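Heads up, the chain below is alone and in the form predicted alone; it's given as structure tokens.
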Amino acid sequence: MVSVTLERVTKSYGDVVAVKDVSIKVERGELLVILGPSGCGKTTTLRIIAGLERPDSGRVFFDEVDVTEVPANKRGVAMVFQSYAIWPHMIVYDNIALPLRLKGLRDDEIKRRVREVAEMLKIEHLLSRYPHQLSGGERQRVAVARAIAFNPKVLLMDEPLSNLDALLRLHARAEIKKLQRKLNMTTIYVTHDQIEAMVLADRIAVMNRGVIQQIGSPDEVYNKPANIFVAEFIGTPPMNLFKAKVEDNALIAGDLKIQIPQHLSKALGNLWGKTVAVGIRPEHVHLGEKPIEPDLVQLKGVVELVENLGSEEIIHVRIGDILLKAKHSGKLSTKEGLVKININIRNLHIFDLEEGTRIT
């Protein structure tokens, strides 16, 4: 188990910059999730850590040792791929054992390790089967077993659950979380699924267009997004965002007017007359009658659409030119027409419209 540090790592393919000036430190025993849309550079970053790609500039350290020039087979890392990459002509036992044989371990030690990880992942009854006789979830467990049997310094996982159906993914990610805690293994996990990231991560590194947008705990990236991209990418449904002008001590967007609360006055004091981006998460938009409170803004809107999710509904409400989504527990009594909307101004997020960065 080691810490992993990337110092100003950049990687290009021709004119395309896949990873740009990335600096991350993953602590010993930490599970860091690199989260971002397809093509953002997260897998390239993982491959650079593994030694499968060489950065154009920047350095990679395991603890204090510079491994930038160290080949992949000498870094002591194990990688679980999206495709699992298990050998179809070998039974499960041999799939797990082969890297250990290549490492030159004794047969009795190989047998002990294979049995140990198979029991840990509950696949001991599958050791004599071939991959074509396994389900997708079972193949995924074999791939993980092969990786951890190697006892790597760092475990790298590249979207290992993306080929599983929704229910199996729920079970698999819980198992990965428990396994990582049990092994206390430094783990770097890549995904485009923000729910997966929120559930698994000790910290999340949000990435877009090769650049790290924010690194923080799941609570930090959700409740204090560093910029508009993070605010929109994290959350289901994503944060409501709309443009508003700062004037008359209020945020004004057409028919919507929100008095600027005292805790925001200082931050917005030099923005009078300018337009900002205002964000509010759907769970902080409440429908129906509410007692009047100092921090509560009450508005009227028109219901345009109701998405029924069983235990809750996503209500699309229009206020003038602005469409807001609200999370509503249970069933909304009014499916169309006018509704009252309540927004707690302490839940507002304000972003600079030009730079996209968080103001408050």
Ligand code: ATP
Second form
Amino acid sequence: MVSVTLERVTKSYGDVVAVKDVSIKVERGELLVILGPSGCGKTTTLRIIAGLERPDSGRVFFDEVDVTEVPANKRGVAMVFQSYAIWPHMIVYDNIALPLRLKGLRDDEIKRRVREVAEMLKIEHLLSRYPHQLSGGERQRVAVARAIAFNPKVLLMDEPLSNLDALLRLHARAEIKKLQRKLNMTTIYVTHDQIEAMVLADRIAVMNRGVIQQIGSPDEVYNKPANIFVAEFIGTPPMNLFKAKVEDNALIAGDLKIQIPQHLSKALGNLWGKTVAVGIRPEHVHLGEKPIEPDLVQLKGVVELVENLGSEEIIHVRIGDILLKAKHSGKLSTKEGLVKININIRNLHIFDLEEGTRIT
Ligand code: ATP
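Next, report the structure of the form predicted in complex with this ligand; the form predicted alone has already been given.
Now the full complex is given, and it begins with the chain already shown.
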């Protein structure tokens, strides 16, 4: 097991800058998730760590060793792909055993390792089957077993669950989390699924257009998104965002007026007269009667739509031009018409409109 450091790594394909000036340090035994939309450079980053792509500039280190020029087969990494990439003409046992044979391990050691990982992944009964005799979930477990049996310095996973149906995905991600904890293996996991990232990661690196937007624990990226992109990308439904002018010691957006409290006035002091982006998570928009308390702003809105998700509701409320989504567990008595909206100012996120960066 090693730590992995990317130092100012850049990679372009023709005019497309796939990865731009990326610096990350993944600690030994850590599970880092690289999260971002399709085409943002996640797979390229992973392939650079694996040694399958050479960066145009920047360095890659395993612990303190510079591996930038070391070929993939000498890096000691294992990779699990979305397509699993298990060999169709070999039974499961041989699929897991082959990389170990290539590594030159003795037969009895290979047998021991295959049995051990098969037990760990609950595929002992499948060892003599061919891949076409397996379900998608089973194939995925074989691919993970093969990677782990190799005892890699770093385990790289590229959307390994995306071919599974929704229910199996939930199960498989919990299994991966448990396994990674047990093995304490340095793991870098790529996904575009923000919930998967939140559930699995020790830390998340959020990426967009080849650039790392923020690296932090799931709580950090959720509670203190570094910019508008991260704020909108993480959370279901996404954070409500609207433009507001900083004026008369208040945030003003049409009919909505929120008095700026003392703790924010310093941060917003140099923004008087300017327009900012204000964010509030749907679970922080509370509807109905609430006793007045410090920092609580009470507004009036109109319910436009209620989405019933069974255990919770997503309620669309309109305040003039602004549409807010509120996440409400249980059932709300008001289904239409006027409703009181309660927002605690401490739950507001304020971003610079031009740069997109967090102000407070
Ligand atoms: P996805 O989630 O869709 O797999 P990604 O975030 O993994 O996307 P990459 O596969 O790293 O993104 O691609 C980043 C950018 O680089 C994309 O614009 C892609 O089209 C481009 N790209 C990747 N590989 C190549 C290549 N071999 N030749 C040309 N362009 C490439």
